[in-house]
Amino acid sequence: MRPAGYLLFLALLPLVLNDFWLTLVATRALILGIIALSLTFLATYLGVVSFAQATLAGVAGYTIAYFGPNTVGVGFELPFLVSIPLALILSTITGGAIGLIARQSRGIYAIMITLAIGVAFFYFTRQNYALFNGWTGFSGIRAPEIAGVSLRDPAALYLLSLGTAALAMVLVAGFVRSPMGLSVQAVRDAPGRLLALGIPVTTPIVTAFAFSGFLAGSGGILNIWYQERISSFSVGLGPIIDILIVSVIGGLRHPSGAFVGAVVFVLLDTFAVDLIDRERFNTLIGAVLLLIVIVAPNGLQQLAKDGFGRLRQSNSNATE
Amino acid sequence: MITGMGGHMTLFLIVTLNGLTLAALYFLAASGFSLIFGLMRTVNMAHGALLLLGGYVGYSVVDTTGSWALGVLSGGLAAAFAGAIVQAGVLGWMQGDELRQTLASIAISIIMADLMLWYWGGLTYQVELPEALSGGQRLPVLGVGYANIRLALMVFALVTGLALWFLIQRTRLGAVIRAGVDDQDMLRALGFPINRIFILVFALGGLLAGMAGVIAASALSIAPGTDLQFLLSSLVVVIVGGMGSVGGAALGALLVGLAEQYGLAYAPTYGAVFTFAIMVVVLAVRPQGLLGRAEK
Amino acid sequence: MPVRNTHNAANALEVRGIGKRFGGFWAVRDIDLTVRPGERRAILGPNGAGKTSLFNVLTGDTGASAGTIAMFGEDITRVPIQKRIKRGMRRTYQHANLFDSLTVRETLFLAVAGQRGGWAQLLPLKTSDPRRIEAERLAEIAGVKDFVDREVSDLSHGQRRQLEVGIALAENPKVLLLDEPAAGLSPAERPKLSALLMSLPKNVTVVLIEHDMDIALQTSESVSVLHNGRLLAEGSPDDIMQNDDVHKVYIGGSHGH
């Protein structure tokens, strides 16, 4: 029961970490990791790198903002028990719709199309005031309270994010072993052959995207409670690239890489300021991405695994 | 009543001309992007950054020398040089691994955008126009006034399009590029110096982007974010028009440019949706793009 | 002159006057075949004899230029490949494109389950699921039971071939068309495949095209030999081995007489 052990250890962190580490590092990494998980899931099992994951997280976030307490006077308030499921449903449907649009595209074509969708959504939120309140977006968003404790409370939000992340991993593991999950992987391996078995490929693709929308949406809800605001910049190229960088750092070959990447990214983001000019963070992160693409195209996780493998091999060679 | 109708008509004409202006710019930007993609299957995500670099360099040169033509030329050359370095220094080493190239070009575009922000700041720049191009023209027949630079831009796009068509259809390099679209391995097996050709085509794509950048900075203006705007438009233009085809880029640019301007004029808060809708409809009906060939 | 055929429902496959033309060239022409239910039929011929063209017309991968095909008395000449599958026709592929990252069991499960199950497809599979049990039964028939939980990418070429046959047997097909099942197999792998072909359920009609004469003669009850796009000889393996024409064009040819 190693995963349970890790989980218990992580759940006890609020006892030892101060609010800075807990909120700005741990919680932020978890939330970013959940959203990036929606991408590594797609990349690993459908073989499609999607640039529309910030859009999916944004759809859920905007839903919470529009139907929740905010200080910009746009939208109307619904109880959280309604708005949260609604946000998840909308991000799931949007995910499915994106899958439907991109269903015939693989590789770089899928990247181009999802990127175009993501950026078009960004411009749309900037132009549209009725639903998205233009480029200023929503602020003053409050997380719900349970028994007098706000979910924005550092320990509460951390535990909620941890629980969501663990649940998301369990769901991914279950999904890929389900009949539909098998079809999804079959589409990645040999779509033509799946057709020859009489299984249409559109359903698995749309389902995988919809599931990815669900994952991104749950991360998006946590993110808006964490940020307490959302605007077009939350779905712009910045977050699109951030999610991609997190996934690439962790590796696009295994879903859990998202969390490894998220921790590295957040640590860089938090402490780079001590190393370089705060203003030049993008140059640093771009250089990190470039370095990883050149040196470790399968991500840090794979690099570590290979490294350990080689280490173990040389050890066993030495003992023989 | 009649003046009212005339007002509508004038507005429509102006919006159409604006759409054509934008389409001309989008074509200039997308043609280089499409050319690179067509030959080497590389999605150059740094294309917008190359365009912006050209625009900034062009501005600086016009600012110091006062020569607009020199500005366009040096903007184009700067981006061509940067493009060649990108291909020779990074992307060329990953030839064949398209996903890796895409990711690497994203990293490069992030770094370029940040360094340009550092050097040129967050200001909006507009290149000062030479005498001949400033001012406007009352157009015959249509009876509306329109800026000279924008008319020149349309002519420039037309000339560039024809030149590209000639290059690809009528020259030896063009024959190689057309062959490359069909079969890279074949070219390599036949002993063509394909790595050098790739660098050359990347430089050509950069040249087109860079000149488009200076012209965008003249007809409109440039600022941080312009790179993203033109990267998006290039993506949509080649998705709609078809990958690796000059005619496709032209058709895609026309559709997207006009849709964007009509959208802006008649449905301001849903403008982005039009671009998006065009893309979705084309993907549903013809996934390879209007003038593209089917993916193998 | 076209003759209106009346097809006999007692025959698994009835091919009348089939031809396939590419431009001005007839790859196969005037082929008649009658395959009884449960029969093992090999279609043999040297390279370029028209085997693959005939096979593709039978499976529905390409349309026929002339003639008719009937399956159990029903004309299927114009029936598209997906509908032929629904009527119980299956084929294997020579250049097998399989789902490399799935296990043998998962691959066979997909072949059995198709896309049925609706929303339940999203739920993890129970060990007692009948489709899973059926997948295991197929694994046993195809001789891949010992490594059902291995990933397909780890299989040898011969094991992949066996898996191909297992996939084709899903959902109890009536007619099984095998596309050169022995191609590319090592000498050591061949007997195993022959054994598998001979042990196929007796109610399944099997037509295999084969370049390898030994396997064809060993696993079939009857053999049709193609040459230059036409039917050269037909009969039992013994008849074919005695046939002078066959010796001339096929055996003789390949041994360089």
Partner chain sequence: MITGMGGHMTLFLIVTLNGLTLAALYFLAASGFSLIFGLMRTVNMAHGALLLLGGYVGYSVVDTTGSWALGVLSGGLAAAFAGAIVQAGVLGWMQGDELRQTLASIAISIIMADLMLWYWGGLTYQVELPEALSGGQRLPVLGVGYANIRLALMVFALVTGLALWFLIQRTRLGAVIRAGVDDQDMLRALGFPINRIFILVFALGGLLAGMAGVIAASALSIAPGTDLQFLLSSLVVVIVGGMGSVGGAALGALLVGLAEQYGLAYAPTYGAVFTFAIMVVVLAVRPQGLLGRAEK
Second form
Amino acid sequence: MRPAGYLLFLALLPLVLNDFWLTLVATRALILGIIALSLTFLATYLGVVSFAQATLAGVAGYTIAYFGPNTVGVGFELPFLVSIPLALILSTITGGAIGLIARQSRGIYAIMITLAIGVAFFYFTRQNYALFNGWTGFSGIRAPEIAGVSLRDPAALYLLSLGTAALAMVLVAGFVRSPMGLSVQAVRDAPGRLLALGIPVTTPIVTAFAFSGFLAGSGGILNIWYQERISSFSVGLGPIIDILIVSVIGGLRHPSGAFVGAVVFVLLDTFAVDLIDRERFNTLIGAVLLLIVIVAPNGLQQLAKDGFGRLRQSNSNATE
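Please supply the coordinates for the form predicted on its own, as a counterpart to the form predicted in complex with the partner chain shown previously.
Shown below: the chain alone.
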């Protein structure tokens, strides 16, 4: 099936799914997948695993909360046509700043630097009350109404999330084919050769991180409309690890794997309580992650791709 066919199928889901499946599973998986896409993009094309993607999503989410309607009396309200671009701009700038800090780091060093940034942002939001309302954070955040359609409606928020996810994949595909995208991949494959040619590697790295900030910010905006609240817990170590788990399950070398991993993670998170005690969810997700790493070290996306490839090959051989 072509991508357009998958998109049409997903767009028709509101006609057959109830609000539980549409909201708690489908919409949540799309939003989590968009944020995870920002990580898999960096891992795939820059070769860097970033632990700061929850921070970037949080920057956008806090911007929407501060400059939008809330019930805590912090910030001031702007029209959503102003607050949304502002949130994306701030998350993009923050991504670029993180890239500038981590530009000379690879492997475990990049992981540790971005993790340190994420943890620092977590404690900063917890301790700052003027901008982030400290421990409590923001609540009562309402999604806007556009052309008479409230985005609080499950079907409307789902379709918006689906459209954002599709647009994010299109932007990723366009970016990696652009001259800057090719430079980013060159930094991944042979940074020494670029330097030998006199081409600076800082600009591609910062641009890649900034683009990932834009992607994560898009997911962060949708997430705060979905949750209708945000606090330091939204950008803590738990969400940081969750995004990594989603990306690993789907496949760190496949951008679309972020959505595959998100679906698996959300299904486990939603229905694990029917299998085990809620307190043991981390044990379950750890066991599933270990199994996937052993059976499919490149993620479920690559496993499915290889399976379909072998199926086509066997059918071709049978035809001959």
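Here the rigid core means the biggest group of C-alpha atoms that line up within 1.5 Å when the two forms are laid on top of each other. All values reported here derive from a predicted model rather than from experimental measurement. Numbering follows the first chain given and starts at 1.
- Relative to the superposed core, residue 267 undergoes a Cα shift smaller than 2 Å between the two forms.
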